[in-house]
Amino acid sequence: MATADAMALRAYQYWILRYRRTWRGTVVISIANPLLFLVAIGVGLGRLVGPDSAALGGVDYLTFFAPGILAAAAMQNGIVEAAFPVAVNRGPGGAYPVAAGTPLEPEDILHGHLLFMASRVALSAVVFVAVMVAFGAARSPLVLLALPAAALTALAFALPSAAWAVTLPDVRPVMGIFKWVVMPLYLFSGTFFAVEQLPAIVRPLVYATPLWHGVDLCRSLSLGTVTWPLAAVHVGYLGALCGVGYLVARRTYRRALHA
C-alpha cells in the first residue's frame, strides 16, 4: 500500500505535468509583472527620488524598493497560485473531484498541490532575486536568505487562501481578493515607501499585516541591516499563519472532498 508521502507526490506530479503545458501563460503574472514594476518604478521613477536618510535609510530608491516588491510579488503569487486554481479545480469537472474518486485522500490532494505552489513561488523568487542582484539592488550577501523569506511570505498567504477557496461553490468570490486584500496591502505595507511616513495612528495596523513582516524581513536581509531577534519575530508570525492555514486547510479539504 502506498504511503501518504508517495500519494502526495503523485498529486504533485499531476500539477507538474499540467504546468508543462500551461507555463507560458503564468510567466506574465508571476514573473514579468513584478519585474516590470521593479524596472518602471525602481529604476525609472526611482531616479526622481533622492536618498533620504529619514525615509529610505540612506539608500537609493531602487535599493529600498526592490526587496519590498519581492515580498509583495511573493504575496501576490501565493494568492494567485492558491485561490484561483483551488476554486476552479474544486468545482464540477475540476481536478479535485476526479482525484477524490481515486485512492488519494483529501490530505494527499492538499499536500501535492501545496508542494506545487511552493515550487512555483520559490522559482519566481529566485528569478526576482537574480534580477535584483543584476541591477545592483542588493547591498548584502544575506539577500540569498530573502529567497526563503519570500517563499515563507507567499505560503503565509497561499495556505489560508487554499483553505478558504476549497469551500467556494465557484471562482467569483476570489475576484474580490485583489481589490480588497492585495492592492491595500501593496500600498500600505511598506512596499513603496517607509511605514514611518504614515500617520502614527495607522502604523500599528500596518505592523499587524503579514505583508509588512515579509517586506521588512526581505528588506533588512537585502540591505544587511537585519537584527536577528526581529527577524525571528517576522519568521514566527509568518510561520504561525502557515501553520494555522495548513490546519484549517486539512479540515476544509476533508469536508469539501471526502466522499
Second form
Amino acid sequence: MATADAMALRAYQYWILRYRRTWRGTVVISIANPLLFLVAIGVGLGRLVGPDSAALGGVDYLTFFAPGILAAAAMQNGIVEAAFPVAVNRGPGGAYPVAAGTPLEPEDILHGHLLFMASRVALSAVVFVAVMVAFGAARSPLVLLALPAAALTALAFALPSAAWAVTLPDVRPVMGIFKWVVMPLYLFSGTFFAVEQLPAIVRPLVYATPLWHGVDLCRSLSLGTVTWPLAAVHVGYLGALCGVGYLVARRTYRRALHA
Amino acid sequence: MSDVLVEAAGLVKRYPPRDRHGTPFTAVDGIDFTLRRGESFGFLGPNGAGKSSTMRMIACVSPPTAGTLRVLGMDPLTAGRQIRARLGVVPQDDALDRELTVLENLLIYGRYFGLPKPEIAARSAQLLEFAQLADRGRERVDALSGGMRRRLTIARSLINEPEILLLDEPTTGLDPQARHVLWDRLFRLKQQGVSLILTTHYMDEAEQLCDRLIVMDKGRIVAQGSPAELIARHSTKEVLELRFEIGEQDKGVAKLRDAAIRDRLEELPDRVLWYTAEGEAALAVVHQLGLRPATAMVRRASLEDVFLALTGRTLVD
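Show the same protein again, this time as the form predicted in complex with its partner chain rather than the form predicted alone.
Entire complex below, previous chain first.
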C-alpha cells in the first residue's frame, strides 16, 4: 500500500488536471484584479497623496500600498481558492465524494487539495511581487521574503475556510464571507492607509485581525524596516491560524466525507 | 479464498441530530445478511428504507454505529483503504467531472487507485468499448446524454477491476431504452464474474439483475430470498386488478367482502388488487356479483405485490 504522501499526490493530480482546463478564468480574479488595484490606486490615486507623507513612514504611496495589497490579495486568493471549491466539491456530484470512494482517505483528499491551494496562492504571489519590483515599489531585497509571507497569509485564511466550507450543504453561505469578512478586512487592515491613522480606540481591533499581521509582515519586508521579534509575532499568529485550521479541517473533512 | 463477500450482523447506522433540538435519525436498525460470491444482490425498498446507508457502509465511506460488518473478509473501520481498492462504486448522481473529457475522467479515477498512466490508457480503451463510448473519448462529459454518462460512470467504476460493483439506483432517471442498454451491460459484467450489489425501487430491475433480494423498510429487513421465492412466499400466483369508475370503488369492495371472499383484497387509491390462485375464476365471481369495473386485468404476481404484502405500501409513490 502506498504511503499517505503518495495518496495526497494522487488527489493533487486531479486539481492540476482541472487547472489545465480552467486556469484562464482564475488569472482574472487572482492576478489581474490585484494588479489593476495596484495601478489604479497605487499609481493613479497615489499621485494625489503627498509624497513622503509622515503617516506612510516616509515613502511614496505606491511603495506603501503595494505590499499591503499583496497581503490583501493573498487573503482574498486564500479564501477564493478554499471556500468556493471546497463547498462545491464536497456535495453530491462533486469531486470529494468520488475520491472518497477510492483508496483515498478524507485526510488524503484534504492534503491533496491544500497542496493545490498552496501552489495557487504562491503562484499569484510570485507574479504580484515580480510586478511590484518592476514598478520599483520594493525598497529592499528582503521583498523576496514577502513571497512566503504572502503565501502564509493566504493559507492562514484558506485553511480555516476549507475547514468551514466542507461542513456546508451548498455554496451560498460563502458569499456572506465576502460581504462580512473579506471586505472589512480588505479596507481596514492597514492596506490602503496606516493603522496609526485610525482613532486609537479601534487600533487594537485592527491589530487583532489576521490580515493586519500579513500586511505589516509583507510591508516591513518590502520596505526593509522589518524587526525580527515583531516578524516572529506575525508569523506565529498566521502560523497558529494555519495550524488550528488544519486540525479542525481534519475533523470536519472526516465527518463530511465519512458520514 | 472465502466465498463470503459481505457479512453483516446487527448492523446499525444512526446519524447525529442536525441541530441541537433534533433527534438522532436511525437509518439502518439492526440488520443481518450474508452476500456470497457469484451472486448478484439487490436492496429493494422505498426511499428512506435504509438502502443507501447500507450501501455506504459496505462502500467503507460511512462507519457503522453498531454491529459488525465484514467486506471481503476485512473490517471497514480498520481496512477501508484496502477494501475500497477492490470495490467499484457507481453513485446515483454520476459525479463525473463535466469540464473534463471522457478519457480524463477515467485517467483521474485510475490515478486515485495508483494505476500507472499506460495501464489506465489500455484499460480505458477496453472500458469505453464495453460502455459503447469508444468514439467519445475526447469529448467533454458535458456533451454526453444521461444514458451515456451513466455508462461512463460504470466504465469508470471498473478501472480498478473490482470484485464487487456497488450500484445505487443504477437506472433512476433514464429513459426505457437507456435502461435496457444499461441492464444488458450489467448482465454481461455479471457473467464475467463481477458481483453486483445494487439498490433499486424498480421491480423490473430487481427481477432482471438480482439473484437474491433483500427487501428493506424503515431500516429493517422485512424479507430476503430470490425473486421467485419471495413471490411464492408472500403473494398468490395471480392478481386480478380492478379499476372502478370514480366513487364506485368503495361500493365494489364492500360487495366483494360481503360475498365472503377469503382471498386478500388490497385497496389502493386508484385500483383494487385481488390476490388469488386463479385470476380468471375471480373475474367470473366479479361478474356474477353484478360488478362492472371500468377495467379488469389478470396478471402474474410481481415483487411489487410482495412489497405491498410485507409493508402495506407501494414502492414508488
